[in-house]
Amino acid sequence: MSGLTANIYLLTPEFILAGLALLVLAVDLFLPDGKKSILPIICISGLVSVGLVSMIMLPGVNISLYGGILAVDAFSLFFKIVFLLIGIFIILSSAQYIKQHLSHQGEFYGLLLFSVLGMNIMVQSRELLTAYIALELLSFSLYVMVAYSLSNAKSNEAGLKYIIVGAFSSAVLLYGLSMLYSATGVTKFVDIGMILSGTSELSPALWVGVALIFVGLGFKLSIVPFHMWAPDTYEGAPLPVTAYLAIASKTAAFALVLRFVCEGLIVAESLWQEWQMIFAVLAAVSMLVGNLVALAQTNMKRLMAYSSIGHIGYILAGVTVLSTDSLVAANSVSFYLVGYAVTNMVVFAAIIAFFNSTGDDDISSLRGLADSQPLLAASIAIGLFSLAGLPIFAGFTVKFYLFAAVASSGFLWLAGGAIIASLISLYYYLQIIRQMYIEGSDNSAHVSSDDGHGVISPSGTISLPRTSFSTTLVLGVGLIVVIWLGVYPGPLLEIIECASEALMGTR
């Protein structure tokens, strides 16, 4: 027993996160409605504390806990910090939205913290059942958060669709896990890799098991053709939850896929080559379908949903070329996840601030935004330019590294398809920027009122309330990071390389 509990202190960040979530729920019970603004302060302070504890306790640690079920290493530490920063961003950028549009704030923040806990455990998991339980902790939190706007019919519909598809995908994933276990008798990634490397041909049960696992993960990641839930869910969910779905859940799921593939699949090189072509086709279809369908969207949240599907295709292309011979692909995937997360943070923070002022999320409602709110317009424009992959922004650097890794691994056609898809995305991103900077203001889209929404000035232009300090802080820091990663990504790449070395070294 002492051997099992000797290193339990290494899970201190997770225990603090669980305690913080319970603390927020408990404090909310005793706070009057006028004092709820203290809840985001408690959450941010707690997340910062968890980050500091992690950075003090865990650097240099590379150990597996409980017989290889959980890994505490540089890879998990890197993504833990990323998840904590995403959580802080969501709280900072959405505190005003939650205050204006959602009731039961304490439960919302508690669910957010429990979802961060689920992501932390996911990235540490080296065993399928543990990963599944962590994934469900994240998923159940998201199911409730998507349907959190009780007075909004679209939110209720989105939550219903999401939980039905989520339950189905979880069942598929669990059935695939059981099939794999029936064929191998193991669930640890490393043990699966050893068995796969020792066989030249997959048994039908083993092949079906691995396939169903990736189908289940494909639903979670909204990979085409398993993406049908994403547009409706993104549109109906409250805006902070849409941002969280687009950023956090995708980052966590791909971190899990990275560990599973690197520890369990690529060691069987002959079998991995067969899977590579399947992944390559799914990546190509996802990036093209996502970007082509985005061209027809008029709602900002639906457009970002299809945009995220396209980016999932790019990242999947990086997963396709993972190998035991080089860290380049693993580095490029992790780097892309960070660049994609930061860029989306900037775009969604500005969209959330705009929605708080206008209550509108249609693309046409952004007309003339550059005149009334130049900071929001500039943030959206720079974020979209970065997502399109234009130079000096993070999107260009991460795409360059990822596409170069794909091309150098022999998948030139896939890299070419990714470049074409990026060019397509530039068109619909420019359409949004055109609304903000070229089209005139649409006064009819905004009603003069005293409820905090935009008002029409005597000159006929739309006057929106000033952006809050927390939103300004998020946008300022986000824009600096987007440009920094586009110009000087070296320090981050060094950290990512250490994380990839730890990941590949645990095989």
Given for the second form:
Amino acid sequence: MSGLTANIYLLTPEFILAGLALLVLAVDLFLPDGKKSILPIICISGLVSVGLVSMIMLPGVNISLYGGILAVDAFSLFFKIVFLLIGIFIILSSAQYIKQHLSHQGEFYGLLLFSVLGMNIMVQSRELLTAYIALELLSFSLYVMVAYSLSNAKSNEAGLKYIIVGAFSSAVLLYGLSMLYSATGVTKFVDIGMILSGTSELSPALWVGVALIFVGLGFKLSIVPFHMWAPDTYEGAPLPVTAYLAIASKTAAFALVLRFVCEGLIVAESLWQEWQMIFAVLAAVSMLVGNLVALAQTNMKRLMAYSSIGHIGYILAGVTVLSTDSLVAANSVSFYLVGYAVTNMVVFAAIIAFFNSTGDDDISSLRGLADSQPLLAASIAIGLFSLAGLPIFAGFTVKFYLFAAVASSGFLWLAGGAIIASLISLYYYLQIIRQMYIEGSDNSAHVSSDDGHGVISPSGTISLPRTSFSTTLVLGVGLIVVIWLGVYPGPLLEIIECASEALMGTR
Amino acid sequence: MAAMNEIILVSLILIPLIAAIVAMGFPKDNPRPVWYFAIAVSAVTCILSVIAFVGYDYTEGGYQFTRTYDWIGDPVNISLALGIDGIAAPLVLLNGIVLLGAVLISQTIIHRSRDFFVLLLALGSGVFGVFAVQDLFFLFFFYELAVLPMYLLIGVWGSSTDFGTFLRTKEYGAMKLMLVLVGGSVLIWVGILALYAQSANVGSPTFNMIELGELAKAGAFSHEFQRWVFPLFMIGFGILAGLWPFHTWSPDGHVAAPTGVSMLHAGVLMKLGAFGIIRVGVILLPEGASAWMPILIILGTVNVVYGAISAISQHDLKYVIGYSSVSHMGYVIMGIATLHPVGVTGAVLQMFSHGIMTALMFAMVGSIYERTHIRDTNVLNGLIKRMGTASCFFAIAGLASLGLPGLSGFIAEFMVFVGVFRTYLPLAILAVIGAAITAVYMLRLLAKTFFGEADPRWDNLPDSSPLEKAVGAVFVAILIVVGVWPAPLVRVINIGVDSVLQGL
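Compare with the form predicted alone: the form predicted together with its partner chain:
Let's see the whole complex now, leading with the same chain.
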């Protein structure tokens, strides 16, 4: 293994990212309180340069490092760029929130960068233990970030719940890993695939091992029935962290699942056909339960939590139909993840901006928003329409693509269930839109007096402060992308096609 | 001209859509500029739709103005394939006319008028799209685009109806309409995916309706498959066409909607459903269609009779028209279900005729409501004294709807009856009875509300605006022209229907 350090330069983006995180922590120590607003600028410029470095160095590269433990290929590059963009988005849309509501800004940004690093390694890993370590790097950053609002009891409760469930699921995952290792003696995905495809009869240890790995990942992804922690954690966490949980951690975990399933499981065709059914049932249950329970929610964050459980169900349906002879399923999952991430970004950016000015995140407090803050209302409305899967927005295209992939692989019933689940979701999304557009801001307009940014004018309408430049920028770019993906997704699909080829080709 | 033919359909779709985006930039407080803009845009699309209809060569038939734009390549293969046949051409024309009329009538929308016209233009684009595309993905795309704006259009600018004992709010109407229609599109979506999956099974996955039609001819879709997929389309599209027993969203929705939206919705949107049954159901699944048509024609007959009977007991002007629409869409459904050339031609002609007629009625009722703020026929009496033109136009539309010879409704209903008489005689008798009931409620309404004794309380009622009169006059002219000289429409429709029925 003389080649251990041969291609190590390919990890430059990760080294920069780690250095950047440490730099932010260090700089924070020396900054006086008034100058902290320079931190987000450092982070963003750092993330942008990491992105540029990756774009320059890595396209066309398809190499495994450390004897096949880390893959530097088009698939990981694609998702790395996605993660960096998500990181930039979170910082842009929440800088004001963090300044207003959280203390210890430096550590927050540092943790955010570490979690991005964790995700980057996760999507590159082709081996169980590496993947586990990357996942833990992500999770530990998130544990702290969820509980970041020190004075807020709910945030603390959420953090506690999250860390207990998270530690438990990590233990389950690790136990599964050890079972798998004890049965096969290997930890690389490719080797697992080879052993599985060679065995027709599964030994109990192997069975339990694989099952436990998926239970562990199920907790991380909040797949029903392992979802109970999600709504409470989403509700208690500071809003930017909620957004981050809903968008980034899910995308990263699915990227890992994609690689694991594609390299390790689908090659064992007869076994995979049995497991497909389990996946399909879990997917169906997730989408139905998530969307049905969302109907009863009155808090925006809880609603988004259940809605994201529903969307996880759709994506899992896409994972279900992965197969060796077609790229469509892999394309559709990546495509859906991008569409889901962008749309959620728009919705969350608008909700964060709304929270900054009112301090409220109940659905009923959005009443009359279309009159007082047309941009925010339009962004939330377009985002929700997109999540519900209506054209001309990204959600329609990605759903149609994914459901077509599911249906054409012989799971028409699952596609049908997913379509019905989207109908259910439309109802609660419409309820929010109704609050903003149809219910007037006349009688029960109220603004919490916590921070006094909103003022009730004599006529009873709320006059909110203008949205900040960074929020407007995020919303503008986000909306353009949402509509672009909805009407002309061709270019993105070509890129995704390359990523999927890299993913499937590494077998 | 050749270049024009290439882009005419894509412009019909894109002009309103782009205009909707442009309209977002108009000033928020001044309602007029955006209205003028919308008039200009819809006038252009109206002219284009006339060109498309007149330019359609009925001696040649088939799909014309075809053009394909690649959208997503392998492995899913979706392209924006455009083209209209003899069935779509009159409907494109219908949408062009009604859209312009609806925009003109919406002069009275002052509150958030910018948002209103953005949504209205998007809706118009969706309708053009459904009529003009030949790809199932885009058919569904535009179908949803046409349905989606309805929620806000009704919810924000609509009106609630007080029934004394209970209140039908506009929010209720909007939500009911949206959920029922999207429920229908769930079935359509599943059906589309089933067709796609089946085409993938035989080795050539495609959403293109021409290619799917060829697969259907080649026998790629088994009898069993067609038997279970056809009802998905029949009910899914049927819901939008007001098919009994899924029609209940329609009166509530029409009544709650503002005038311009009611015109478009009853006039054009319900036709999307009937069009979808022909375009997707009958063409792609001919065996399924043959198997299910007896059921469909029974449902259509119930539509006719049930809608007419319900209309009798209504005393809100808009509910009368709403139920009358349900009843008249029943003729369309019956005509399609005959699968007989005369019957189907009659159904398509009825779509056109009913579209103009019902849009005219809603426009005139809107004009009356604008001035009286009441739609109760127990209170409104003798309107002809004060609002002579509106009453007169409404009367003409009413007479067209009960099938008076010389107006368009007569030709269409007559052809439907002929088709049904030749195929399902007992149902034809029921349908004629339905037409008689239409005469009962329509004549009663005309006699009392419009030509009855004038109530002194309406002595100071101002007359309709010149604009409303002008829109009404054009619509009335169309009803009369089609009534006395239907050949230009019928010969185009005929050629389309023949090629559809050939596949059976």
